[in-house]
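What follows is a single chain, given as structure tokens, in the form predicted alone.
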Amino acid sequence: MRGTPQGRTAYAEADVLKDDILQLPQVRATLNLEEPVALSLVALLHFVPDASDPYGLVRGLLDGLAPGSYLVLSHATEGFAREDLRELGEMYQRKGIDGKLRSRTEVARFFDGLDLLDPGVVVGHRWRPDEEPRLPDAEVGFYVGVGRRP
């Protein structure tokens, strides 16, 4: 953690359905959050059951950013039925972690208001690769999406 102001990071042990995490301050002592950030949900949605309101919860954060601040969300996907990720979710429930495994549509609604980058929502190896990906989709199980805050 070292480096120059601008590039400062620092570390926060919160939790984003409790804690209110963009005025925590460690948040406040390193972005100014007048400016544009980046915020950054990858693996964390699908811990967030629909009782917990995820939509909602995204949206408060979103509108705690300045415009011109991208959102960038990753989210894993029982869309292409694989065996594997629905005994994954089994496993959570039975050590009472909650979440959802959502469909590219419901993935989707995160960006709604948001000017969504291209490719869109897509399965994870197709965010601009750098050649054809060499695993077919249902391989691979998680969308990804890049938005921006106009």
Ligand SMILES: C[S@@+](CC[C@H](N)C(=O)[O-])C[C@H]1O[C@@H](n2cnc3c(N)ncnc32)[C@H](O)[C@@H]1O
Contents of the next structure:
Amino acid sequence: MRGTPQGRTAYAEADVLKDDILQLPQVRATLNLEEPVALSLVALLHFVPDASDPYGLVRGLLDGLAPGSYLVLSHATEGFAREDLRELGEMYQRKGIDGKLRSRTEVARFFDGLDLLDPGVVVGHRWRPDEEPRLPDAEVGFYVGVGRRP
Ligand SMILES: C[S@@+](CC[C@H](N)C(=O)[O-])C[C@H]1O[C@@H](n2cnc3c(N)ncnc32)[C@H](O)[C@@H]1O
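Just the form predicted alone so far, so send over the form predicted together with the named molecule.
Now the full complex is given, and it begins with the chain already shown.
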């Protein structure tokens, strides 16, 4: 990905559990954090176990953003009791990669204190679809949401 006259792009290799990603030089040189931005945590937070305080992590990141900024996230869920997702989680654990599938209520908690955009926290293919979703929700197995920092 490269920057264009319409907008700049930068890449930073970082660990959200160890690095203060908003302070990275690549981020500071690219984004003006005095202005609203979008923070996308897409398919990331299920790699953050409860012991690493995922809610505190998201809160800390949002605290560094201007009012009017957006949080976009998607998160794999245990909500549909999918055996393959459970097995995938166990495989990650065996390889030393921690994480947690979360329920809809647990995913919705990431938006506490934000103005949640319609239609709220829903299975991914139900967030403003262009056409009526055809897959069963269980096959998607992810919740998504978008919130705005007041
Ligand atoms: C399923 S991929 C999603 C990638 C991308 N967001 C997307 O939706 O196409 C999960 C990503 O989370 C990243 N990830 C997992 N734990 C992380 C951590 N502690 N810090 C930063 N990135 C992490 C992985 O490197 C991987 O790129």
